[in-house]
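Let's start with one chain on its own, the form predicted alone, as structure tokens.
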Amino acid sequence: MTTFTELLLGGLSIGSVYALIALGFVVIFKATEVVNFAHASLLLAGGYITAVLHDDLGFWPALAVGIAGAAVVGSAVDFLVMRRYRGSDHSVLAIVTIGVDILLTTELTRLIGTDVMALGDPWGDRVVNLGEITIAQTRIAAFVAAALLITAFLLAFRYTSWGVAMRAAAENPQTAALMGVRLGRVSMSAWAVAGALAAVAALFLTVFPTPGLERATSLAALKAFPAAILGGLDSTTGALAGGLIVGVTESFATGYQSELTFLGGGIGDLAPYLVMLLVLLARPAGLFGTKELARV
């Protein structure tokens, strides 16, 4: 029962992180109706800057600086390269995404080279005993600060007239337009706070146990991607639902991975994707998504 327990609250935790990372997915398809492929290399541009600066400036504010700076990688590939091509086809910028993230993940991690950074963060390896259970320090705080970040964006989502200019996007950008919603500004908004939370997101991907930021830690973001799929695209709360199935999904596959080895090895990475296409299969949109109808 305590391997069970560390395993939820791990799952919990990570899969918050991952809440996260998806919601910047869902952001931008709420404003845009894009699917950005090169969230990963904000989530990369994130993590590097404040790993970069830590030494020089502390944790707090290097981490100040490097969400900042990620915002502004975003909003910069909207309005440098997006808005370029606003009106085709949304096929066409999910793809014009795909080549975003080639430039700026290649570049980044020629910067990183073989290194592993450290992100200096206060908590290091310390942990919390909680009876007979032991759970990191960091996934306490990646879980509280997760659902501060997620519960303040469902707020002004809901109350700002910046959330009420999104949600008219979302709806219907013609209409929005014309009612005075500058789309241009929503669209940019979009992917500085989808690259904000990337950056918080690469922190605590990168802390303990994690060694740190490396190369490969741009691909942790594709563990979101079927968190935001499955939850529905168009979702925030499905946002939230699909992080915490994918990590606890996650978490118990790699933790009882000797009771599942007719299933082969690394069942912990493979298990989120079949969640997502069994979730898929029933429910198309995903658990939130919203259905199309189609007039016949």
Second form
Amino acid sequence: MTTFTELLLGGLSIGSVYALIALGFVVIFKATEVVNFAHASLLLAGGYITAVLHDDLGFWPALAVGIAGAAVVGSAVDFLVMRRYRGSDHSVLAIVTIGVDILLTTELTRLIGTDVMALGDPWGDRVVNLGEITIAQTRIAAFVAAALLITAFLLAFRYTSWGVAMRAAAENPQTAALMGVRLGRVSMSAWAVAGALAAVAALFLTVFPTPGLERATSLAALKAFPAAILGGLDSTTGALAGGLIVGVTESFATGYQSELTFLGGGIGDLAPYLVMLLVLLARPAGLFGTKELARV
Amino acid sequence: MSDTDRPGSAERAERVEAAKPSVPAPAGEAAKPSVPAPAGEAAVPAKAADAAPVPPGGTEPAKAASEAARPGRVAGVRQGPPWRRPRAYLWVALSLLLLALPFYLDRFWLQAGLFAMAAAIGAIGINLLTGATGQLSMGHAFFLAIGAYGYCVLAGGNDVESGHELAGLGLPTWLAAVLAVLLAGLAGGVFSPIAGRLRGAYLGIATLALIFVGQHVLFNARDLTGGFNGRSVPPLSLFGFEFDDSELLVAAVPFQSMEKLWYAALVALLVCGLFARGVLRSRPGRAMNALRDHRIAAGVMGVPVARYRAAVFVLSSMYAGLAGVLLALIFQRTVPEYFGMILSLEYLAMIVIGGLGTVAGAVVGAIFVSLLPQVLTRWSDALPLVSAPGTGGVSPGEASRYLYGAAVVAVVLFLPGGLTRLVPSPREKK
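Moving from the form predicted alone to the form predicted in complex with its partner chain:
The complete assembly is shown below, putting the previous chain first.
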């Protein structure tokens, strides 16, 4: 039972990190209808900036610079690339983000090389004991930070004028533009927010018990894709639910690996994708996605 | 292409799409245009859609209008007998060159060329799916792996390789190659409940799963795949002719596996290219383009949306399977890491750079993307910024990834339609 609870808590914590990434992904999709395949490289950029600067600046300023840096990279992608596209087909824009991803990932993995970079977080490998349950401080910090950020984001999305503009643009871009919403700013801010959230997620993907920032971190970040799509690409609730489902599944599959040996080693990395396929078989639009209805 | 005088429903759909693509056409209007257009006028927009399957995004109303305004291009008028057409000579020269190359090139370049041909076959497959039908797939590497490993398992015997026992059926190699392609198609069919329902980029994310499933199986099913070390590939033999390294002297040039495979790959590429061109230019091709441009209108016209999506997915996986078999034969050893995500991204880059939705685009893109690293490797010391792998600078592999990543972005933004649009096709010239 102790193992079960520990795995569940660990899964919820890592799941909330996936939810952060998936949330940024969904925000870009809602604001611009672009499926952003470059999201993992935004995350890697934020993590890399933090890892490089934390020795000189100290952890918190470095993290702030990393978050700002990822936001700048995100809005630069929007400004320099996405906005130059004149056509109207959004699946072509998805391919453009693949091109951007190839560029960014190649550059970042070349910079990282074979190193494993520490991010200099203050929690280290300390643990907290609650009765029989042992949980790492980093996991608690991840859960708290993700919950705070997600709440703040959802409140802003609902009540600030920025959030209203974003939702209006998602609902109907032409009408929103006629009402005075500046679509360029909306999409750029969406990319910036997504980058910032991804940078925070990068921190929590690389702290204890994972060794640090390395090439494979972008593979871990990819698990936010199944999280986003199984929740429904156009639903913020879906991103949260999807993130948690993916995190918990992964945690259990890794934790009970010894009993799942018939599936082969490393089944934990595969589990999120299998869950996604199962959900898509039953509900092609995802758990919370709006069913696509079209008036003809 | 003289089919403008028998307007089937698919052609009609094209016409409506070409004339006003961005307006979601009401079903009634699409099915029967209220004003019967004069024959000549109707022929021209249909022609615009004919001439080159218009890339997504290239179908702005302004463009269609300018195409329509260009007079005097009536379908079905050929430019005279083949010996009067300059393009025919170009084709003859190109095929002679391709046939002669194995007599002059060394093994390195032959392997690079073969590699490009195998990639071209795979790229044609994914272009049918992503370019012509608008269904993004990130799982192409998975089907390549099925082709490659399927061939190894079906053709290989029960060997012991590096201390590990490998299972194999020991079938005749030509049969194994055919079955491996069918196996890839079968795997595509198994995925069809998802491939038929999801559209565009959604399918792209769903197919990401295939890559990870594939990698997991390749590393874990050690009896079949040899695990981390991979497994060696039995050479192909066709009607008693062995495509192996035993030397065969042809016109005083020793023919080894690469030289022999060159011709097999050439034939395979030709057949695959012609078949795909046939698909794209006939009824299914029109239906696929209609699906890409306006799914609902296509459905209303009577195109079975889910069935078409699933069928194209299966066809594209079979192309990938054949490419996988060829790659295995060229490399003579299959290793699991090769069939990862980067390979899938490469195939997407190929079709975007070459041109979405056409066979020529796939081939040009495949040549560009697969020869780039080879060229950079061969001349890495002569190039600035590029250095040999492991010396700290930009390795040729990385340099080529920068180049084609940038090429993908640049082509989509500034050259919609890809490199093949730089050379106007004969039907587009005045």
